[in-house]
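As a starting point, one isolated chain is supplied in structure tokens, in the form predicted alone.
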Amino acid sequence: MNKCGIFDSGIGGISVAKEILKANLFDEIIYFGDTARVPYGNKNESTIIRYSLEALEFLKNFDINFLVVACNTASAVAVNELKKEVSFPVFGVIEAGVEALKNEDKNSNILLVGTKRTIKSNKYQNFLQKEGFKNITSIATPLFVPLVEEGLIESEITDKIFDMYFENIDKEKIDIVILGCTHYPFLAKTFKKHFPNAKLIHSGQAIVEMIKNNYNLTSVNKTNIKLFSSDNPTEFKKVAKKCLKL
């Protein structure tokens, strides 16, 4: 039985779990949201690594044989440490997100948004530059995470925060927006409103393609999912199931 463990700092990774669930690649998905300690993006590197290793230890109780780090911050700083602890595949969302751009024009104007830790790590920027992309603007947008966690997906305050972060950006000239946090796809409608000409890239679809390209998994009839969180599990499951349309 193929079991995929997925973890994120909170509800955001459900955007990745949703795509993996639809793909029917695994018999079961075990999702863990570390809601007691969200967000990871404002923590230091050693703390993020410790939290990630603790999430892995929890997921190992379910005999998983794949791990998806559905958190860009943890993917930026903890993937290598996680790989040292297990013999099964570990996928981070940053590599998948960059892989999704492989056929795009190298002269595209790219806007990368993410948490402070993800932007500061320069992982996305370095990968993109290696792929030949030249026009990259990076902006830390940490307030987007609590907006999603609080369910403020489309609201006046959301628009005001967008205006604050992007006041110096010529929105019409942005070709691609990389949603460098798995919370951000839930804000997709607002991103499209503010960046009408941009293609949005998020990690859920990219992770599915990366798994398919690297592993010959036989499709299953239906993938089951179990949902866990480190705080307020009842409310977490309610919101997660709504997002997953279960």
Given for the second form:
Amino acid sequence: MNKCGIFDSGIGGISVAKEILKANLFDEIIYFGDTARVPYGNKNESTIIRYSLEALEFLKNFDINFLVVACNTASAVAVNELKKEVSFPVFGVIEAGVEALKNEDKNSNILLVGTKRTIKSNKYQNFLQKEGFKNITSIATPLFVPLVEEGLIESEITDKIFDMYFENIDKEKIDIVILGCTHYPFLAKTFKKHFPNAKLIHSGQAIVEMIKNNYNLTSVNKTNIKLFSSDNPTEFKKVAKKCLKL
Ligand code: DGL
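Form predicted alone done; form predicted together with D-glutamic acid (DGL) now:
Zooming out: every chain and molecule, the one shown earlier first.
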């Protein structure tokens, strides 16, 4: 029986869980959203590592044999520590996101958005440069996380925050926007509105490819999902189920 543990600071990782659920690769998904401690993105590295190890400890209770770190912030700083703890595969979303760009023009104008910690870690930027991409602008956009947690997906406030963060960007010229935070795919419509010519890259879709390419998993008829959170579990389940269309 293949069981995949997935965690994020909150609802964001549901955008990744949704893709993994659709792919029918696992018998069961155990999802943990650390809603008591969201956001992770402006905490320091050692705190994020500690939170990530605690999330893993919780998920281990369900005999998982795969772990997907559905949080770019934790993927930026904690994946190596997580790998040391277990003998089963651990996937971070950053490698998957970069992998999804492998066939893109290396001269593309790329806009990378993520939390402060993700942008500061330079993990995406280093991977992208190694792949030969030259035109990368990176901006930390932490306010998008509470907007999504509050369900403010399309609103005047959301547009105003977009205008504030991207006031110095020639939006028409952006070819690719890397949604470097798993909360951001929920804002895809607003990203499309502000960056009309850009392709949006979302690591949830890419991670399914990565798992398929690395492991020969026999597909199942249906993947079950169990949802947990460290605070407000009833509300969390309600919102997560709505996002997952369950
Ligand atoms: N969804 C997360 C990420 O991908 C974390 C956002 C946060 O808690 O700040 O980075």
